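Take a look at this one chain, the form predicted on its own, written out in C-alpha cells.
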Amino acid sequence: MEIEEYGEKFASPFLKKALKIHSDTRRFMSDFLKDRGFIELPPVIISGVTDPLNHPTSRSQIEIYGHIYELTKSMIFHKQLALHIADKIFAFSPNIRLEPEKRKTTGRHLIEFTQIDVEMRNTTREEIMDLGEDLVIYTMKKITEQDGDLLSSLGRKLKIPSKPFKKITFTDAYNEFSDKFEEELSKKAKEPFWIIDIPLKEREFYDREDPKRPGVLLDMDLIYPEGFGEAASGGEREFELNQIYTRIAKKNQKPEQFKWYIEFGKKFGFPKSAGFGIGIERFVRFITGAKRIEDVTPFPKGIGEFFPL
C-alpha cells in the first residue's frame, strides 16, 4: 500500500464510521466480561513459546539479548497458566500470523490482528459456548442501540441472533460440503452457528479429546452468517500431563518445543478449563458489512504485500 492510498483510506467516510464501531465493540465486550467477574490480562507480545497452530504459518521470531522470542500467534498457553491467578480471565491479544499467500483473497485474513481471548477455570464446552453466545448477542445489541445511525448510513441492518445458536457436527458438515463446508454453510446461514466435535487431527495438542469418544475433540468454531466465515474458535483444554505428552507426539511435535509451558505445568499443574478467541476485526467487519477486513482498521497488514505504516 502506497502512502497516497493511506490518504485516500483516511478520507473515506466508511473508515471513520467503522473505527467508531470498532472502538465501541471493544468497550462493550470488555464491559460484558467485567460485569461477569472476568479479570483483564495485559497482552503478551513476545514469548519463549506460542501457539503452534494446526495450519501452516511462517515462523515469526526476534532475537533479544541473545535469546530467541516468538511473536504471539495466540495467548492460549498464557491464558491457561493465568488461571492460577484468577478463575475467569480475558485479554485483547495482538497476534502475528504469517498466513500463506493463497489466503490473500479471502477478505477476512490479516497477518496482524487482535482477538479477545477468554478462558474460564472448571467449566465445560457447553458453558463456554453459552457465554460466547451471550457475549456476541450483548455486543450486537449495544452496537445497534449506540451506533444504529452509523449502521444505517452504511446500509447495514443487523439481525440480533437468538439463543441457542444452531450446532452442526464437523462430520455432518464435511459430509455435506466436503472441505468447503465452512464457506458454504456460512453463505446459507441467517444467524451465527457452531461447528462442534472436531476431529483430533484438525486441531492443536492442547484441545481436549473427549474421554468417551476417542478421536473427537471437545472443540467448537463459531461461524458468522451471510458468508462472513469463522468468528471464533475454542473448546476445552487438555490438563493432564500424560495426555499432553501423548497429544504432542500425535502431532509429530516434541515437548522441547513447548519447554517453558510444560515446565510450568509440571511444577504448578494445568487448570481444567475451557475458552475461546474472537477476532475483533472480523467481528467489526461482520457488524459493518464491510467487503474486506482491511476496511475496518486504519493500519491493516494484509497478506502478501508491504504495508509501510
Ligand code: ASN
Second form
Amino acid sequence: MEIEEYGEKFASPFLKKALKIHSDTRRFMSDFLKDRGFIELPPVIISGVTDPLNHPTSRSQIEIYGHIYELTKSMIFHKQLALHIADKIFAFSPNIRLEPEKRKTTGRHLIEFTQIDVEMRNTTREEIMDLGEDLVIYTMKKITEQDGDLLSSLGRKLKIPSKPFKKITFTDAYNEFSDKFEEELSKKAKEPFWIIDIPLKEREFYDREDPKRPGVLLDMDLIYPEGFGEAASGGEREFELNQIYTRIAKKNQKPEQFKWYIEFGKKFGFPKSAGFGIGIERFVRFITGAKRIEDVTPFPKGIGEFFPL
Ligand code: ASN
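Okay, that was the form predicted on its own. Show me the form predicted in complex with the ligand next.
What follows is the whole complex; the chain from before opens it.
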C-alpha cells in the first residue's frame, strides 16, 4: 500500500463510520463481559510459547537479548493459565498470523488482527456457547440502538439473531457440502450458527477430546450468515497432563515447543475450562456489511504485500 492511499482511505466516509462502529463494538463487548464478572487481562504480544494453530502460518519469531520470542498467534495458553488468578477472564488480544498468500482475497484475513479471547473455569462447551450467543446478541442490539443512523447510511440492516443459535456437526456439514461447507452454509444462513464436534485432526491439541467419543472434540466454530464466514472458535480444554502429551504427539508436535506452558501447568495445574475467541475486525465487517476486512480498520495488514503504516 502506498502512502497516498492512506489519504484516500482516511477521507472515505465508510471508514469514518466503520471506525465509530468498531470502537463501539469493543466497548459493548467489554461492558457485557465485565457486567458478567469477567476480568480483563492485558494483551500479551511476545512470549516463549504461542498457539501452534492447525493451519499453516509461518512462524513469527523475534530474537531479544539472545532469546527467541514468539509473536502471539492467540492468547489461548495465557488465558488458560490466567485462570489461576480469576475464574472468568478475557483479553483484547492482538494476533500475528502469517497467512498463506492464497488467503489474500478472502476479504476476511489480515496478518495482524485482534480477537476478544474469553475463558472461564469449570464450565462446559454448552454454557460457554450460551455466553457467546448472549455476547453477540447484546453487541448487535447495542450497535443497532446507538449507531442505527450510521448503519442505515451504510445501507445495512442488521437482523438481531434469536437464541439458541442452530448447531450442525462438522461431519453432517462435511457430508452435505464437502470441503466448502463453511462457505456454502454461511451463504445460505440468515442468522449465525455453530459448527460443533470438530474432529481431532482438524484442530489444535488443546481442545478437549470427548471422553465418550474418541476422535471427536468438545469444541465449536461460530459462523456468520450472508457469506461472512467464520466468526469465532473455541471449546472445552484438555487439562490432564497425560492427555495433553498424547494429543501433542497425535499432531506430530513435540512437547518442547510448548515447554513453558507445560512446565507452568505441571507446577500449578491446568485449569478445567472452556472459552472462545471472536475476531473483532470480522465482527465489525459483518455488522457494517463491508466487502473487505481491510475497510473497517485504518492500518490494515493484508496478506502478501507491504503495508507501511
Ligand atoms: N481463541 C481460540 C480459542 O479460544 C483459539 C484461536 O484463536 N486459535 O479456542
